[in-house]
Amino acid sequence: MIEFAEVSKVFHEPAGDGIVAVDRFSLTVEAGETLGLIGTSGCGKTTTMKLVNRLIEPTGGRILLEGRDIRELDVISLRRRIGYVIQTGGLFPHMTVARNIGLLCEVENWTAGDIRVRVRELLDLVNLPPDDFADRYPRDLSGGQRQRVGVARALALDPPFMLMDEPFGALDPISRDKIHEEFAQLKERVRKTTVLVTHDMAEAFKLADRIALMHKGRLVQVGVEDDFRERPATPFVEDFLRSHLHEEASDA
């Protein structure tokens, strides 16, 4: 379980009041759900998702997991509990898929026979055969292929956390598809307690069990989708819905 209780962050500068990038913050993730943290660029998601890991320290409020105030946590211990995807994948292009996917399991200090049975393991369990993709390298891969890999390292050591900064966000629409429908099965079978952040509404539908719109630091509306498409909380929300079902229907 995550929870956000309050949680402010301004940025300060030399000159002015700062920025406000998140305005008093609640809001309960529940173990093992997958929350679509979703809002219009600058509204403070990807701000609020790296409160979480430390990569970002909060102003105001606090963050508990399963319980526990995270400033009270090493940061290094945290850290290794949570998961992280980037857009990009973030996989260091001079090392192996292999290498990429068990770094964390080195740094651990894991055996290697226990290294490569762990990264076969994650190679099968996001679509990637082992003899085909362990010694390849980055490069040699295709986006969707490379944000796959991204997804195996963020489950080398089994965290009960995720974290997902817009990961599907490059892809081509063909490639979006296919990993979704990839993404939708395994948080089937992981189950880990994830926030997901996205400004794709058609995706967090697809994807999250929950959906938070955030709109200028504040979070506007957590429901469903039955609740944002028949019962959206402020005009925003309906703007919000509105552009993004002319979207959907200007894809189909």
Contents of the next structure:
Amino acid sequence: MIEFAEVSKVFHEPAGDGIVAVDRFSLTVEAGETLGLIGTSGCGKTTTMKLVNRLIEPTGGRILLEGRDIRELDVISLRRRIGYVIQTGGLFPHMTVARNIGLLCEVENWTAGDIRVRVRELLDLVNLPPDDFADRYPRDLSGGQRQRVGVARALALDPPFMLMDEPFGALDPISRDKIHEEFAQLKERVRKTTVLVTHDMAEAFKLADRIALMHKGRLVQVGVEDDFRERPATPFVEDFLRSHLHEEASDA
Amino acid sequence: MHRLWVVVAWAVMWPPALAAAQADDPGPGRIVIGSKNFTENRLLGEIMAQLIEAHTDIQVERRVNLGGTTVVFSALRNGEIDIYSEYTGTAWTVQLGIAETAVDRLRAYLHVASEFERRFGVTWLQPFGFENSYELAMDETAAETMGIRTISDLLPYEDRLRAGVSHEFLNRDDGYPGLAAAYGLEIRDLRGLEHGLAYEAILSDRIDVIDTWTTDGKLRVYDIRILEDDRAFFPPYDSAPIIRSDTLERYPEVGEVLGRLAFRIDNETMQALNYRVEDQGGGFDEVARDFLVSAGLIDVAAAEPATIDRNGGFLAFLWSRRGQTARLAGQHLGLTAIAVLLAVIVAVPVGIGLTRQEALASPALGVVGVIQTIPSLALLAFMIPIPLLGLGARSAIAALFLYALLPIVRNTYTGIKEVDADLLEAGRGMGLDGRQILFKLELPLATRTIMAGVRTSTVISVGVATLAAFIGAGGLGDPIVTGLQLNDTYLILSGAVPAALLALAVDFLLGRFERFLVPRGLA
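I've shown you the form predicted on its own. Could you give me the structure of the form predicted in complex with its partner chain?
Below: every chain and molecule of the assembly, starting with the one above.
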């Protein structure tokens, strides 16, 4: 369970008043739930997500992970309990697929044998045949394959939490559809408390259990697909839905 | 990382590198004889060395070709060397800084001797007997055409004449600056020129006036007119051995033995000896030995001098010196390897540090950048007075080390700054700590840029290391420096060509090493 309690983030600039990126954001992500965090670019959704693994520190409010304030936890062990997937995969180009995936096991001093077993398991999980992929370098992978490796790497230590920052944003529509299917299945097999940041409403409807829509740093509406379709909280939500779903339709 | 350590260990334990690193302090029963970097002074050093070896049990170490007066004299004061031969006129103006000209030879000698004793703890032994004064000279025919006999005769031509004088002469008070003031002479086209090249330059009509000295062996071959010093500007230049007073106290027999040389070498003898070395290809040891034998100062030496093939062309000459060249190349490589290795050990952490302390980056890069602008010879000379450095390999390594810093610091800094910020955030976000980010992400990703800096540093060092010969550190600069003195093109090339090849070879090998070091996914 991840609880946001009145969390704010103001970026202070040398001159001027500062920019409010996140404004008194309160929300609870239930254990095992996938929360889709959605909004236009610059709405504060990525900032909100990075507050959870403390890549960014809040200027106000608290975030609790399983009831404990994350500021009281050791930042390194906190992050190792939170799988992290970013848009381009963030794979390290000088390491093989196997080393990328096994890196956290390596720094946790697992034995080479245990790491090998775990890497194969994870490659199987994301539908990449280990014999074919383990020794490749990231530059030899397609966008979709990189993204799968990125997910496998985030799962290496079997963390209870996941943060995913537009993980499928850079893919072409066909690979995206395929990986959406796979991810939906994967989600059923490995239940993680997940924050999935996206600007794609269709993706959010497909993958998230619940959706939180942000606008100008504030939480505008939380709910499931029907809530948004039938009971948009504000005219902005209505607009957002219309333009984004329309965009999706014409995309596909 | 472990790959790197293997390489470091290999380089540190590499025997030639070790040999070059160990500076040899003269222990008990040893003295060190030094010399300036011109034929006569070096030959006198060799003569003194052989004489002491023949008549005492003291071991003599030779540290020859030590740059100009400043370098040799500071080496003497630091105890890096015990003995070298100096000239009264030089002592008068350079070390003692006396402005007025000394007119009387004997009074000049007595004055510098007592002042050196009092101020520097250095004893002047009895003079050799010859005087080696600075002189100005011109091509005989040209001088005749212009009707120039004296230095004053140059005055009407001061706007037209081209003068090329040795660097020391150009700057010493008893050289051009003093001369110009005394005569009111202002030669417009005046440049510094290595004396070994001066005669060729005058013959090929590239310059008109050069400086020379009384005993210059080349005066015997070239058709040169010495201009009369009609205002008696040049002070007397009697040459004598000078020795640290504490060395003399410890080894009084050295004073006695060197005393046998007193007044045994007159102007003509000295000129003839210089001529034999410079123009007849006589080795310093051979010419010194022959002189001592013919003067009855030592018995006929048993050792046969090595013969060197100069008639079969350059390649044959190079081949005949292969053993020596290999040894010098080993020394050269040793100096370079240690200097660059130390530079890597210092510069990489500094470069990393600067990426963590941005505020320091630009001042720090400025400082190492300024070091790079110091002329290499000057930097080498600065090292000599520093305790624990002194003459020889350590100073050379220190100077090369300083030169090698900038490219490595700068490339380490840039290489790390250039690492994709998204990758670093991915690393941080997944829970890598600072050390893991540095060693698993930043350094491997910056390897190629850092290695480019190391390669640049190494190639620069191989080049600059040829100057190490000036402070007695050996290397491939040795034949270059000696060749310049002797006007011996083959000898110069026998140092320069291997040095150039060495630079290419080292760069090639480092290129291979880089390919081994750069992570495969990046290649």
